[in-house]
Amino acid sequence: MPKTVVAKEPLFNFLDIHVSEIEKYSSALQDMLFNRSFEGMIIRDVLPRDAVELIVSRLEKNEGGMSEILDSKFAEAIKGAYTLGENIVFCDSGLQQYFNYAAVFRQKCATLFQGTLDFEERMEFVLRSLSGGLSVKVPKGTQGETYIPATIRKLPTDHEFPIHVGNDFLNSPQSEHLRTIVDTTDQLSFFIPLVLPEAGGELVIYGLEWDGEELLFDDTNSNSGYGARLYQQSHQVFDHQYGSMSFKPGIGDMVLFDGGRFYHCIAPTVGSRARMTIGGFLSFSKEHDAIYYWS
């Protein structure tokens, strides 16, 4: 008699909707962050395909000079991946260069999207719709300096983004000012693929929650540092101990997930095309009357 195979319950509950449906999910951000009704969403066609093609073409030709604000600290830490626009995770605690890059990025990003749609307006529409109409803002520093709304991340062939968790960042010196304006209980991560590799490059989320302490990795067989958490070594351990799920959205689709609580990574890319995304983070204000998003 054949053995009955019992299907394993999905580790995470992700909603999969089209952007035209988002107003039906007017409490989605509250449900994810506070009620924990689900862990993530894939929102299809947030950026139209023809808009993405034009944006990628401009990036490849360096129209507008976006490559002039390449984040060298990020590239050094991750050993291959890089961002256009400085990512706050690796910036100096004083934030001055970060603010300088952020102001330039916002200008160049407007040029990059010119003739398609306004990126910040699009993000604010999506986040406002998913939070019951709350105000959506890019944070400002104590002197009125602007944070960066997103960064463009490029992951070359055979590269990965190592296992990490978002809430760990909220304890860092770079987030001292953010802690005065956002609810540090949790943050969400978001990204939109602009280019996908032939294979690999999936978002992998593990069933391990951040507990307020830095997770130590065994780096005895690799170089020390942030980029040393090699996928082939660490994924097997994490998947065996905690379980995992993989997600691979399409070009122009927005992934919004609880990257603050759950450890996650990007699997190694395969093929000649680099993986390219635009994205960042978001949290509620301390009073829960607004949404802040940044990168």
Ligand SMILES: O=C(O)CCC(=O)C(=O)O
Second form
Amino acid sequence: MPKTVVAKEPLFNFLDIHVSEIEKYSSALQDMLFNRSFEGMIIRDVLPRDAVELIVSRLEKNEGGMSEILDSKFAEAIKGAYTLGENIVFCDSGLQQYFNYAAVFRQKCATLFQGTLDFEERMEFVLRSLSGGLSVKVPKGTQGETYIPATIRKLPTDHEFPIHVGNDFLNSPQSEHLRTIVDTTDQLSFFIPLVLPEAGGELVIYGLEWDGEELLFDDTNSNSGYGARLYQQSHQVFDHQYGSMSFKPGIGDMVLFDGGRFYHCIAPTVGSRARMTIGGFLSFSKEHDAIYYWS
Ligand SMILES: O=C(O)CCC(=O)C(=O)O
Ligand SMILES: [Fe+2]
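For the form predicted together with the named molecule instead of the form predicted alone, what are the coordinates?
First the chain shown before, then all remaining chains and molecules of the complex.
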């Protein structure tokens, strides 16, 4: 039996497994997205420690020139955080720069991981294992452009990802083409910590589902620039009203969770070390014969 993170009446069921046991969870993606038998999982050691150390040192030295595709629109939206590669949630609806950055990212990401393991191959292995052997793809645009498989996200000291929800994206102009190829019932979020701050930076998930209509806080108080609420402002109220659970995956562990349906945030980081993750989203294809992942 899988261990659950909190044994006593947890708000959410999260599996906590090691990557070496992944073959035992061959319907995990179906179970989270459609059967809703659990809400998330932590898969330990998806990226080995020494691989992460090498990748982080390369990023710090800007070896391979990832900074060429640093996206500051995201930085503005969430006050100081930034991504390498454009996150589709924040790009313009024409997707032109998004596709340009995506192609560069895939190349540079291969270089970044060189000598360790290939990031995309690792993603394919994990998602194929968790879906009973389906093929795993990064979507392609109508002209054959590539989507981005993941973005690298950096949260400096005292920064957060405000409270937000994922499925809202599936109604936005940027997702027009994705909507034609993925099952829009739900998307999962995934991320892997590469650097953790001294404290803070936990994933906090609230017991509140998006109702599929108005975003809860599309108002002038939202204060974060993209229809979300800042942690300091709203955590207590949300926790009190809906309950919450926090998760702190280690370096190299992958978190996969139902961030499509459930409001969630990354709590403010504390200490001098910036939090860094690599992550994105995933859904089934419309025909349920493949898994698509992107950021
Ligand atoms: O920590 C991250 O990379 C993003 C967390 C998040 O909001 C998500 O994965 O949906
Ligand atoms: Fe999210």
